[in-house]
Amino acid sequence: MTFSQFGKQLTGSSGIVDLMEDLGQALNQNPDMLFLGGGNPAHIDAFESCIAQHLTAFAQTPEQLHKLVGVYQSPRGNETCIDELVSYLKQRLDWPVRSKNIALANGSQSAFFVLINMLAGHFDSSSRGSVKKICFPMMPEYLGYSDQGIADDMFCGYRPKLALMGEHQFKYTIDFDQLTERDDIAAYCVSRPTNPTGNLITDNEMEKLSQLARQQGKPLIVDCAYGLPFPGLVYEKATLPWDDNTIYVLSLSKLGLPGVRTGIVVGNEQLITNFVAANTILSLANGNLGPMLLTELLKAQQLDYLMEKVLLPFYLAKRALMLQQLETQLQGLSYRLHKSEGAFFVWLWLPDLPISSHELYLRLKARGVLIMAGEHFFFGLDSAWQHAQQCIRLNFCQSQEVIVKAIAILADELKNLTEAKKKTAKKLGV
């Protein structure tokens, strides 16, 4: 069978496909695997009990059940849900939005596919014409963006500045000196908090980035999957002001609803109108379950309670456990942790790692531990960077038992590698 260029683009080697295969095997086929990879949110009983109550109500109310399974939604998405979102965003963030500023999608991954290919790619009828790119001002970034462009070479990115903090901590910051205006940039994009590092781009950085994008006449896309306004997994003070040049992409996944596949796009009316048209062609209609659940959470004023009293304390405790285990188990090793400011990841930098992060991933997988190799998250750079080979991402959503066991195996593997490196150096007389 021969595939088109589009087919080859979507069926070739892909970091996000590998990630989801590992996730599926760990969660469904091999439950004994110690899973610190992937982006699956934690299983939180209090949250799922609340969702169960709403699902029961849907099932027991014929009118609601019919709306859930028996009708298509309009192209923009569930109107009741959008109206509730308008009220919520006005109240919580003071955004001057109307229903025409919001559209729903079947997951934020699908929403990004539409946005990326609407804004970037070829701008003439020739497939060989010049390509405009999505620019990531600060790598590393979410690897799920990397294979979404239907044209070749649709992404570019810049190295961050590294601020060292104490003996074992550091933080990435945007190097604005690199962000000179380029004709081949169609839009800027950031995740906040950043997947994979848990970095929270500061309010000051966001303001400067917003101003720069507006001055250059480029839209700014902000992926809010882990942050404000929900699920609110933010561990530092932050705001999210409205800007009609900015496209905000929200998700229900990290609330604890990855299976309902619901994304939300908020932006200026012209952008949303065009997004709805493209999304309708690709998806016909959006799913009903996610929007109906969100509607009930908003109507019952349960969303903020769940975020502030259930999700945030849970993840803060998990973060503290993983950081404590890393500090204890990695004693004597050379390492730095990115300052943990949001999401549910720890980003570990191993400056003296004698192998690549992918090789470390394979070694740990053979020992029953899944992590994410950091090199996948630097896809936008125009030249190799050794730092990209020295980082790994760890997910702290698992049980205490899993975290303790997995970090112990990670530490043991790193110590073995360090000892092997010393022996090799001694033999060579280095």
Ligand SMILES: Cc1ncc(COP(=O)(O)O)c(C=O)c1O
Second form
Amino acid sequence: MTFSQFGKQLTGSSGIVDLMEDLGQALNQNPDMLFLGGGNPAHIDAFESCIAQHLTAFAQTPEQLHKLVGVYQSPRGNETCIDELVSYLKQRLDWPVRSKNIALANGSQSAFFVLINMLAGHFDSSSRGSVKKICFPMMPEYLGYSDQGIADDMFCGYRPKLALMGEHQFKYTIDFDQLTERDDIAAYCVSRPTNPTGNLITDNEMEKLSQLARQQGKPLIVDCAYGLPFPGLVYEKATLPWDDNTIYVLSLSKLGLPGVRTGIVVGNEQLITNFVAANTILSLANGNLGPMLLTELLKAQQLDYLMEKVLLPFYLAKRALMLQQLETQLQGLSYRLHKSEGAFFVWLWLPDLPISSHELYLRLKARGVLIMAGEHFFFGLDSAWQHAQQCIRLNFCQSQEVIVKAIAILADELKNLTEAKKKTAKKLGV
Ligand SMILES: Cc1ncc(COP(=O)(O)O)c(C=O)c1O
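Moving on from the form predicted on its own, kindly provide the form predicted together with the named molecule as a structure.
Once more the chain from above appears, this time first in line as the rest of the complex follows.
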């Protein structure tokens, strides 16, 4: 069988497919694997029992049940859910939005597929002309964007500035000097908090970025999967002002609902109308479960309660455990952690790592620990950067037992590598 260019694009090797294979193996087939890999949120009983109550109510109310399984949603998405969202976004973020500013999608991943290819790619019908790109002002960025472009070479990105803090911390910031106007850029995109680093682009940086995007006449996409308005996994003060040149992409996944596949796009009316048309061609309609659950959580005013009283304390405790384990077990090793400001990842920089982060991933996998190699998250850079080979991402959603065991194995592997490096250096007399 031969495949078209589009077919080849989507069937070639892909970081996100490998990541989801690992995740599927660890979470569904081989539960003994110590999983600090993909982006699955934690299992939180209190959250799931609240969801269970709503599911029971759906099943027991014939009219609700029919809405859940027996009808296609209209193209923009479940109207009641969108109306509830309008009130919520007005009240929580003071956004001047109407229902025409919102569209639903089957997960934010597929919303991104539409947005990326709607805004960037070839701008003439010959498909031979130059390609306009999605630009990431600060790499590393979410790996899941990297294979979504249907033309070649649809992404570009810039290295961040590194601010070193104390002996074992650092933070990336946007290097605005690099963001000069370029004809080949169609739109800017950031995830906030950032997957993989847990960095929270500051309010000040966001303001500068949105001004710059507006001045250059390019939209700015803000991926809010982990942040405001929900699930609110931010550990620093942050705001998210409305800007009609910005496209906000929200998701229910990191609240604890990755299985319902619901994404939400909020933007100016023209953008949303076009998004809805493209999404309907691709998906026909969105699934009903996520929007119906969100409607109930909003109507019952449970969403903020769950975020503030259930999710945030849970993730803060996990984060504290992970940071404490790393601090204890990595003693004597050369390492720095990105300041943990949001999401549920820790980004570990190993400046003296003698192998690539991918090789470290393979060695740890062989010992039953899954992590994410950092190098895949630098896909937008046009030149090699050694730093990219020296970082790994650790998910801290798992049980205390898993985190403690996995970090012990990681520390042991790093100590072995350091010893081996020292021995080789001694042999060579350096
Ligand atoms: C930054 C970011 N954006 C988007 C997604 C896609 O999420 P979903 O399609 O489940 O909404 C993910 C998933 O891990 C993510 O980490």
